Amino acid sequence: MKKVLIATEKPFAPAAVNGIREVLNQAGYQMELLESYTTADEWKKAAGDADAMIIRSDKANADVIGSSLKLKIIVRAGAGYDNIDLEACNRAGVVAMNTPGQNSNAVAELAFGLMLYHVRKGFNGKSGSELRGKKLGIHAYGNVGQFMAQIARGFGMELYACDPFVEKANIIADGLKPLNTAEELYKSCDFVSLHIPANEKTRKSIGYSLLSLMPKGGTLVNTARKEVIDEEGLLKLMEERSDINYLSDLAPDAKEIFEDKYPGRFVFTAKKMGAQTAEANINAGIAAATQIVNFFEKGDTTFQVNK
């Protein structure tokens, strides 16, 4: 009988865990589950003899990796995998996978709630302004940029993306005006919403150069990785230029000179909410353990992101 941990710091949703049992009690599979945890210790103990993994947000390292002799897949619960070492997997024979899509609704839908609440200036009883009309950039065009589309023409607002990766063709058709660079793409835009990946070339590649193109009251709307944004930079532009806003779900490093420097112009979320719904959380724990059970009974490696 396959064992299949769900070692997960910040658990899943109830129904999300009934969810993956139900998956995997019907492929004849054995769940453990292990939530909450405080140490590396607990996790790699629980990993020992365990033939896949289920992970949300937690940092499967080589060491965590290389403890679990019986591995053969590790699934990320989400789309973003840079907390997985691929390289340890690589070298241990170990398939990992992301479940995308799953969260995408969720985080578009968090990305406008940020917008809607620096807009309308906290809902704190004073003036703001509107969204209609306005200009919105999509910096990736994947899941996530998709339902962004979807939910701003509701709207009204004026649509562009920019992503190398996508046919122009299926961007037009979606009723939005492809940008061939990402400083086109920030020089044209009220709003820029960033859905790109965390990796080796997009490490602090959003900075000064390319924020400071923004117009007049330029926002940069990140529910991507703080990992992307040139912190030194943006807060050089914040410091130069009293128009420019960022709002996130997840705050920066430098968050205490946001708080003291530049209130109105900034919304951080307590903690990494783009994902944290029911629905989301259902949706990516299912698919998560259905794709562990297709590796094992079919060999499908679909969603494999260690190629």
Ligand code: 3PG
Contents of the next structure:
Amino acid sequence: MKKVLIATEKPFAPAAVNGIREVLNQAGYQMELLESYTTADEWKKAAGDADAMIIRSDKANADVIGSSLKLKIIVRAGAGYDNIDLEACNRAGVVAMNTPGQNSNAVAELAFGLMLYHVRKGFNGKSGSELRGKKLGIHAYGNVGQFMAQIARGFGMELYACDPFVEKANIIADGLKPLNTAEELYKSCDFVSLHIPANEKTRKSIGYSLLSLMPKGGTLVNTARKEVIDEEGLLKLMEERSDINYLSDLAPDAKEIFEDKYPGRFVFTAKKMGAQTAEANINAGIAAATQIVNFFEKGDTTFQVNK
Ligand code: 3PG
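And the form predicted together with 3-phosphoglyceric acid (3PG), for comparison with the form predicted alone?
Full assembly next; the chain just shown is listed first.
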């Protein structure tokens, strides 16, 4: 009997765990659950005889990948797979997959939640401002970016997008103005929402020179990854311009500096919250379980990311 380990430091909603169990049991597989673990050793111990794993933002390094000699597949129930050591997977002959699109709406809704909370001054009773008529720049027009556009349209925002990997015609068809460069996007927009992945090219790519192009009152919304921000550059700009704001799902490393020096100009979540809804967990968790069954039963590698 195949054993599938769910290793989630940040647990799925119970309904998602039940859904995953149902998919796996129907295929005759056994599910093991390791939630809220505190050390990698706990994870490695539980992984000992697993044929497959489902994870979230859990850091699947070479040690973890090598902890089960039976491991054939690891699925990141979510979009970004920067937390999986793909080289280690390749060396161990393990297929790595993600579940693109499954939690995108939840992330887009959180980005709007952060914006609303910020423009209404944390609902503190004082006069704030509105999103209608403001310019929103979507930096990378993938699954989350497209949900952002849908929601922003309802708010009456003016929409721009920059994504070299998406045909301009598709961006125009969705009612957005495509811009050729990130520089143009940051220069044109009151709010820029980040949806780029974290990889060698993007790490620390959003910094002083780009952000300083933003107009007065410019607000950066980061529900992507904290690693794509050059925090030093961002702090330099926050210091120079008292109009610039930063909203982020997961606080930056320099959180204490923001708290000390820039009150009212940031919103940070306490834990990564973008995909933390029952719906997103159910979508991504069941997709992950189904992909594992399809991989073992049909050799389906559709969502493999370490090809
Ligand atoms: C993703 O890449 O899908 C999101 O960042 C979700 O991450 P999480 O599963 O840790 O909430």
